[in-house]
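Next up: just one chain, as structure tokens, the form predicted on its own.
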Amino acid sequence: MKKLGMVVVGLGFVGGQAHVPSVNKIKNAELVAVCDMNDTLATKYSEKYGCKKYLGVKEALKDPAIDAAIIAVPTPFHYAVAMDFIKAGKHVLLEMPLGVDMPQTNKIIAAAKKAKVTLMPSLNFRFAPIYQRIKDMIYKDKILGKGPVAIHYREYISANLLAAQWPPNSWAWDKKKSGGPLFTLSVWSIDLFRWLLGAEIVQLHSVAENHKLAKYGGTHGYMGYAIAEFSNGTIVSAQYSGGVSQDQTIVTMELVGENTNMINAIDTHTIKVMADDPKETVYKVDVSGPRVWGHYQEVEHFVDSILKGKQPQITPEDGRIATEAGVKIAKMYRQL
């Protein structure tokens, strides 16, 4: 079978760290290039893996190796850089969120539509091996009866954390630009409940503020708190923070269902279930690299839809929901 040339653009931590290894590890897709305007990243990655590198998206567009890319650059760049590839014919794999608004992300969608060229958003919670192991326990092992009546989301990330990938500057706390930080994040959780439940979106209510932080020189922090209820009827809250202490970063899911059984997910590797024996289950779920947060396991599923003529199990309108919704969060959104 023929293999599919990639090109990464965007070298950045998700670029860099979690697409360009597994584009290297999957037998199909062959690493043609890496694409990144700062010269550093892209020579360390180019001969760390034995590729050219490009610093511009103009000169990775002439190489006919390229048969599809991964666009992981900063949200305001997604559209521009997205269409480019589109227009040229080539297939995308694209962050999320797909545009800073819906009148970008439609043209993007569209764009792909008429081009004939496969457009898969970036969802990779669904490919994350512990929410896959959470489905197969509602919906196999029956764990939570009929199925959860509520889930309780937790993402918090530490201030310090964000602060070294996002300084006071950055276009992720412009509003204007980029929609704000729980627009930028809020968009995989979202597409995860609906993962999940296998339902839609009924009714959504947020509350979020963003302020600064005198300790890490002026950055910001966030705090946002959604409401939402599904179609068949399961109520979802979510927080969200980016200001918490050093350390403190967690996300954790927990599940309640309607026969009083408890599911709780802990960050990637812990799941634990709670039922009318005192004593809970613990389940360890062992994987690392790349495949934590999903992110090989969706460029391999990408990768062979496009070779085998298949539209992958992520479609556009996925990544149209989840971005409407992230837009709706961030109309919510307060700057203190």
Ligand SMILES: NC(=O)c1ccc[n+]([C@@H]2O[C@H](COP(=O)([O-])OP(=O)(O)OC[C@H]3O[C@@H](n4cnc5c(N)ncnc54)[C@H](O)[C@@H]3O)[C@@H](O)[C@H]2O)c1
Second form
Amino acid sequence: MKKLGMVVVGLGFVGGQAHVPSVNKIKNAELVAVCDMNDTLATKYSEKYGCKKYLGVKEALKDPAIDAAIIAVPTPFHYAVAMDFIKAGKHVLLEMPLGVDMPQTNKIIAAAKKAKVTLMPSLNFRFAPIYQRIKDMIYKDKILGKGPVAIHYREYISANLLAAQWPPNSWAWDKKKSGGPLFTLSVWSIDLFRWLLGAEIVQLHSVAENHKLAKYGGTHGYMGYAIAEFSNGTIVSAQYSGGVSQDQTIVTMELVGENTNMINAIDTHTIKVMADDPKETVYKVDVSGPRVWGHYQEVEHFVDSILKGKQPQITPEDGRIATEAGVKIAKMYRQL
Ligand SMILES: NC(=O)c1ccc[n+]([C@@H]2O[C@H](COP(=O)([O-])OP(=O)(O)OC[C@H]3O[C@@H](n4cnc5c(N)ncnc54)[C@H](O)[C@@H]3O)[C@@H](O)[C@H]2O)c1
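Alternate state requested, the form predicted together with the named molecule (shown: the form predicted on its own):
Everything in the complex follows now, all chains and molecules, and the chain you saw is the first one.
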């Protein structure tokens, strides 16, 4: 079988650390090139993985060996970069949120449809082994009886991590340019709730605050809270907070069943079930590397879908819905 020739564009936090090593390991994919305007990064990855390096998108577009691109540039550049690849007839796995607003997002989706190329939004939480196990616990094992009546989700990013990843002048803080951190961060969990519940949001409300972290060079701290009701009646509360503590980065999700049982996902490797047995049962999820958050699995699914001529499980409409919810959640975030 022919391999899918791929380029990863944007070699920062997610492109370099998650997507490049994933493509490199996938049997039916060939990492033809890496692309970043930062020459140090482009050189580092091209040497490490033995592929070509491009310092600009225009050079990559001319390469006939490239069939598909993974676009992991900062969100403000998604529109321009994605449109270039789509118009050149290349398939695109596009990081989320799709655009910085709905007009950009809708234009990207329409362009992919017109060009008849695959556009898959990078909604990798669906592929994370911990959340796949939880979906099985709900629907196959029926641990929550008829299903969850409520989900409580919390995403805390430590001040140390924020200061390293997003310094005060980062694109991520600029609400006008990028939609701001609540927009950037809420899209994956919103999609996760839709996927876990098989339901749509019927109402969504949010509040947020934003402050400077003086001890961390002035990078930002934020507390954002969203409450949503889904079409199946489940209530979801989600907290997106950065700079809660110096070192604690944690993602937890509690799912409360109509039968009073509860499932608690703690980060990526631990699930606690509180059921009839008065003791809680702890399950460990055995996974490592770029599979932990589902990046490897989503790229593998993207590659297989294209090679087999199938529509990937995650559609442009899934990306549009998550982006639209992100816009609503980020509305209350004040630009400092
Ligand atoms: N799926 C996930 O798990 C996940 C996690 C984090 C971020 N993201 C998303 O991924 C995107 C990138 O986020 P990040 O945190 O990795 O950003 P980053 O700032 O760490 O890295 C972005 C890289 O893109 C490069 N770049 C910028 N413009 C470019 C261009 N026109 N051509 C080539 N290279 C260019 C920069 O030099 C930088 O190296 C964002 O949309 C973000 O929302 C997704």
